[in-house]
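The form predicted on its own is given below as one chain in structure tokens.
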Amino acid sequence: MLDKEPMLSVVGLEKTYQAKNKPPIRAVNNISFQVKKGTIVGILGPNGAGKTTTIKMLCGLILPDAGAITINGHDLAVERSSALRSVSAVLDGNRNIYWRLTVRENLAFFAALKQRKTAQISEDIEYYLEFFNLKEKRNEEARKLSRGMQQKLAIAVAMIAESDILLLDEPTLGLDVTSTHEIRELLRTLVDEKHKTVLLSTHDMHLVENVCDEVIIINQGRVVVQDSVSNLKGIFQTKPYRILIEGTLSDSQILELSHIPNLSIEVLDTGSTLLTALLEEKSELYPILNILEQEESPVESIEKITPNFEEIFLAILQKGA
């Protein structure tokens, strides 16, 4: 990913809300940072963090305090409309469709008026509908479709447009299992084939973890880290072990384990102990084998752990990296 070029360029933006007759609240606190071109990159925090606030300056739907925003070498302030005909965006779940309207007439709207050729809108509409898997849905009201299909179709609203850039802000919200899969796909797929930079918000864990080239953590409108993916599961030098045994330890082995640093014992309702360990090194579990060894206690398995994004989210909040 060295390679790519920035598509989006954020530098000290700022967001303040004042309510009257309550103190302001700093929704964005000097947010900086790069999305390249041709990647997946996605803003996490929790809720109140900034996230969604950042979402709708980037597509110029509030203005910020301060700071720049360059959309595909474009000042957002100063050439408006040149930045934001490089974006698209699906916020708030599946508003940017109108519900009476059909899955057909849907993309000829939005497409009409993006000022798409009429020539070529029937042809994108044709590749979209295929693409996005709505062709039996096409003449089905917006409003009659399952919340995953409306969804699939916002998306694709959004598409039509061909811009380079695609905000969403949680695509995956409220969708089922098979749903959210098949929008994970479909962002990759985007990407990988179409070519296009995407820049989503979520509390999707599994999202981020499967989909996402980069991360941003953000918390109390501020950057946190950002940095890619394969990175962050890297950042603990302690790996989690797991060792399971068969039926119970005895007093003495009980009182040598409890010596042993960053070492969790816990009896299972099947009967069975299982031994979590946090080790820098692999020749760390030798000791504990030992002890085990002493009384011949039968080890079931041995498995080493690694770090999902929920923990290492966690951590890094924790941490205030």
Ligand SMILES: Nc1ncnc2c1ncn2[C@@H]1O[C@H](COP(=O)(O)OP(=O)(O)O)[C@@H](O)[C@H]1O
Given for the second form:
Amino acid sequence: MLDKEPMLSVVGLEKTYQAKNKPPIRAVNNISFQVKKGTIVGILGPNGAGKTTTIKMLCGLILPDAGAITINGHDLAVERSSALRSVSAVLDGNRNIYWRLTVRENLAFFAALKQRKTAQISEDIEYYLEFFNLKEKRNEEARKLSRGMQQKLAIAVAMIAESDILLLDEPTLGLDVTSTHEIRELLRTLVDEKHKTVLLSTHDMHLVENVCDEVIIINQGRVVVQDSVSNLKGIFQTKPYRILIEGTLSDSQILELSHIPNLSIEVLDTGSTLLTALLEEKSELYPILNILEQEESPVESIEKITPNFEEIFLAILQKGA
Amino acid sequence: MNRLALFKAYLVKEFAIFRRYLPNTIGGIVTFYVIFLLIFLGYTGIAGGSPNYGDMVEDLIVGFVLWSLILMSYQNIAFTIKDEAQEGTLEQLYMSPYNFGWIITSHVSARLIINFVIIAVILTLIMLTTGNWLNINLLSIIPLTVFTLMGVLGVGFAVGGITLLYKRIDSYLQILQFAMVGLVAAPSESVIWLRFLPASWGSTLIRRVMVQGASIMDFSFGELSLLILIGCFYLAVGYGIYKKAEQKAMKQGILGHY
Ligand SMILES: Nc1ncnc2c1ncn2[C@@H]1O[C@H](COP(=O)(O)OP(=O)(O)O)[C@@H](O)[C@H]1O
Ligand SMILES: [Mg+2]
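Could the form predicted together with the named molecule be given as well, to go with the form predicted on its own?
Next comes the full complex, this chain leading.
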């Protein structure tokens, strides 16, 4: 079916920055991924992971050293103009708009820049002013808007191109809670109602957790994992266990436990011992319990932890490293 | 057709800014006017008694007005590229389906129309003040000016490209603006090689129209061809330098700010 086709496909993307008198920086190291039509995909990674470099290569603004980018069936390197017709991007939050133009003038100018038909522009401007709740500010200069409104305007400006794909680099960076929330909702609506495809980058797990269908976690220029957000949460839901034991363990017990992977032992101030185990299967709990049973260590509680995205993220990064 | 839509969009955009920031524009006009008055007073002091003083003043006026226009056109392109790169809008321009050359041409032409209006105001003020009335033969002046400015745009492109790569050369740019006085003042009527500098030969021809009352029809085929060739040459070379710099910036990932 059509919606199984990827809107965006990246294969073997590479970028090394080579500034004079500086060691080369391998910003993107063999990254491949696909984005399906009508989904929101988040590129999640810490600062310097290579998110911006990746997004700007998709925009044709940074030339990759190697790799292929296909946008809506067009190879970006070969058919640049056709490929770019399908994408709009908000790269620097509030900086992608003309500050001395009003909200409406910005929308009108960028619509023309993206070759929208003049006859449709006025109607669309009204639509997006309404959609982004900017109607009252239509004649306000962009520089006088709040940071959150500027960001909304920047997204509106990208939307008015009527392109299928929206690329957003850190769309909630530096925004307050209310604006962040509003932008989340708007993105979800754009995808659900207007069937847009969104690829965004962020280091904010909550944004990923709340709006994305899929997540691509990158670190040091490499993809660590690409999976659906629900899957990632699901995998981990069965994994981390906390076992609380009264008193301390014997040396031989500690030695035996040290052979179990992903298990940490911590003696608490209360004198109890806390085992934290990341398990692939629930049944892996038994060997641990066996070791405890040998010396009849009193188990106070066994608890399954529901991780938040942050913990998943950190765990994945540690595994990937 | 499509392309004209972009030009129209630029006209609307530039005019909106022009109107919104009219006080700044008026301030700019006053500054140019005051600079001229200072030059004029100094000049009168030196050359006041000379027999062909009238023509010399007219020469001065044309030179000054041309310099203003050249300066505006140069700034227009070099600073536009630099500012848009810094403000993050250059990247948006690069994502347009339009070719960048056409985008910047539309922008520059739209600005040029507004600059012509500003220059007309300055020129009128100056002529009123000095009482010297020049030969304003628009049919001759406009085409000559356009070809003269092509060379300037070429320089603007080259400099704009360099600002993409070397972000901290602002102060040198300021100096370059004054060097442009030399282009306008260069005596390319008598010193042949000076004609090959950008805008010098054009300035000479414009002077012939505005001061000596010639018309474009009075110029020889060779004279006009030289004007066109020089304009096209500098524009092509300047744009070539810009494109090279742009490719380099895209490799280095510095088309936006970084
Ligand atoms: N234009 C550039 N020149 C040199 N190094 C760069 C440039 N842009 C980014 N880098 C470096 O490349 C790495 C990845 O950067 P970036 O893609 O901006 O990561 P992120 O957006 O995930 O924070 C970082 O180490 C950064 O310092
Ligand atoms: Mg970044």
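Being a predicted model, the structure only gives us computed values, none of them experimental. Positions refer to the first chain, counted from 1. Rigid core: the largest C-alpha set superposing within 1.5 Å between the two forms.
In this overlay on the rigid core, Ile288 has a C-alpha that sits 2 Å or more away from its partner position between these two forms.
The rigid-core alignment places the CA of Ser228 less than 2 Å apart between these two forms.
With a cut-off of 2 Å and the rigid core superposed, Leu63 has a Cα displacement that falls short of the cut-off between these two forms.
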